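Next up is one chain by itself, shown in structure tokens, the form predicted on its own.
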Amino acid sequence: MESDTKYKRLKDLSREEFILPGTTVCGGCGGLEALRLFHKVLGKNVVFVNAAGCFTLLALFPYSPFRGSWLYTNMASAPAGAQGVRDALDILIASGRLKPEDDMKVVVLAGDGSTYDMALSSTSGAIFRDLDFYYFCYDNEAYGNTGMQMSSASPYGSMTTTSKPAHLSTAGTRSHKKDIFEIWRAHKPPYIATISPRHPVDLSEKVSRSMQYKGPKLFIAFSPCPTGWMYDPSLTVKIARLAVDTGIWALKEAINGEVKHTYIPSKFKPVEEYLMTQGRFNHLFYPVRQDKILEDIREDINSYWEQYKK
């Protein structure tokens, strides 16, 4: 069902809170603030399928800061736990034990370890069998709640605690972040988008135009990571913008597989604005200059906007 709100300015947005303070999640996580937005739209009647990562720190039994409800799995299985919740619904609306309006979107809840490795093949399976359920993947570009360990998601140039730079090896993490975004719209689902949270104007409206779609939807957050990513907490807001002003993410979406980009800054930031921010990134700058490993950045940013400007 399509949402009745349009979503043009920060007034727009809704004042009512479903995720409440005082979480155990670390003070600055981008990735709670992209949900606490996504939560706003999508409103209270929402089941959450979280799989194990950061975010499974949020409700810790008996409590929950989630206004709606929350069911736990492991790093593997949420989309095969999603189909079971949604079937379940499906069975008492069908059987009329629960009214329709009382019905309730489904969210699997994950991080990018998750996401882009651990449960892709469940993932897969949930999307070809055409699961009508939203899918919140947190990417903090490593697997954080475990030490924040080289993913398949951690950008080139990035140091984790798997991926340091050495002698050999002076990049650190010398792979190239897997696009999850590309391998979804293979499957052909009817809605994908990126978001980020400093952008929640084009995160609400994103949110809100794929309730009118049935099916899979996934949401890839943009999600600063103060712990991991080793920066002052206070930086997160700046540099979630940096991000999206050097280029390095794109604001992004696919209806029915048909990509269009939400937002284009006028005029690119240097990338090393947004590199320079966080500690995971120093030795590209200290002691000395990796010209050639920001030369490979810069070329990666250019030849994604050059694709898309054909």
Given for the second form:
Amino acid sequence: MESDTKYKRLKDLSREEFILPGTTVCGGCGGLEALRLFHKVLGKNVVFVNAAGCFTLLALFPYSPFRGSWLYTNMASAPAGAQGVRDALDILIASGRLKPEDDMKVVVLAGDGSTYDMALSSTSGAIFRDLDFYYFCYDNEAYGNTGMQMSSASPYGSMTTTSKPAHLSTAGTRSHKKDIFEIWRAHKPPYIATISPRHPVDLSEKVSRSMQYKGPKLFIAFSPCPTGWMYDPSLTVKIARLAVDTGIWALKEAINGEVKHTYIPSKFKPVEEYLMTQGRFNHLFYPVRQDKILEDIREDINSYWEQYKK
Amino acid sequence: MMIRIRFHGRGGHGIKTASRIAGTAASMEGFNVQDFPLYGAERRGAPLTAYTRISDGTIFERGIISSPDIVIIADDSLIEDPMADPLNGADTNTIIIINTNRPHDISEGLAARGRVFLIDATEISMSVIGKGSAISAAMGAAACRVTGLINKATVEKAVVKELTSIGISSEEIIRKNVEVAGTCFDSLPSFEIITRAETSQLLTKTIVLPYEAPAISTPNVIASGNIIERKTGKWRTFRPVINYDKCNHCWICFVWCPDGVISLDDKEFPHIDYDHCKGCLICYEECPIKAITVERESSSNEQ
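Could I have the structure of this protein in the form predicted in complex with its partner chain, to go alongside the form predicted on its own above?
Let's see the whole complex now, leading with the same chain.
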């Protein structure tokens, strides 16, 4: 496998841009950063099927940042939309109206609210039907577009506008982040990966590797959100790095169901270093330090990594 | 008596919070108040508006304020922005407070507007807090001051209440914001407000569009990448500047720019597209050899 590696260093990345500037998403958007890197690998022949969410703002009528096509769907149906587009392309090719070399990659763009909650059923259907498509989830761990309401991707201990820390609920969000990676893996698609904009070589290599598989290719992109997580936009990359270095965001892939971690920090940093960078975790430190909750978070990280120790 | 205050800012300035600080402070002084923001589909950096009404009687008025008694402008680049149009509906009695570091350019153009007052809240915020991006306390305090109805101590209490309610729990940050609010409060005079009845919601200017052939006037839905025609460069409060004597063309700023506004030339030197750079400053933060510096936006670096 090593000899197949296409991306070894930053300078292997494409200098061509496929998402043009002028979009109305926030300055410092971690999701856009990940998508920009993702698109560089896929190249220009792409059709996006976009579930409602922050990335609705990418293509704001009559403007589009994409050089290719874009289709908008509601939050629950992007994978169903992708099925329709894929079928249409296949029919055009079969009937000779589209040359096979002009074929396009169908990519679902969806946030965590769509991915973890509303579109779970239509994603399940698309994977079950072995639809040949890419799924890009920009996971900013809440419903960012509507003002940071809790989603089932919101991590335990975080504050959202619908799970504010209070006297009886000092943690803020009391539920635990849904393990969408494992939910997808149970469907046995050929390729799943987690990616982070801070690790562009790892990201590019994974997208490149996935392209050899026919069927569902699913990606969850860690997407730091300055507006919703309450930090200065310049820190997006630092926060993405801390998420990996503290073990809270595992970089991994599953090829035909077999899980492999693509980067494991030699020594995990204390998770407080990550949590303290963001306003959404402020209540764990001020006015009183919530030792019990911090211990729970550490315990979650430890038990995650424990299962992969040989 | 009713005072209508309209706040203009960009997402991230804390304009909604500023309108709440003014509303909460006036409420603590025993007035009836309304405060509410208005924003479209855009985000941090894009123009937005917030409103506060203060009255000694019941407030029956609803909706946006089209004839403000006080206009607070948190970013001087908004004055020329047709989307924001912060001076719309203001007349010679309207008190206009502008946050700016280029008093010369601003006062020349606005002298005829009457009661314009300039303040450099970003500078005050940078000197006290070390950051000048969020200026809710400064703008809220400025609004309170010019009404002449609200005590400094009340403003400070309102700043603590509102910043706490948006999740800021660091006592140090709140204390510094209170200091910024106090400094802004003291640097402005109070005015005699000449209030008036709300006029109709009609725009004061009617824009007449000439007829264009459909090929020109209809959006082109098959246009590719045409978003580049939208300039997001005005979103910046601070701009990154590359020092080419130091730059070792490592690609890091190019790779991590979320908007892809940094391109590389033949010698792999990075170039920033200032028409679109939103000023997130990830490039400044990540540059490993500090070859990128930060400058506050001002008239001198406008091209």
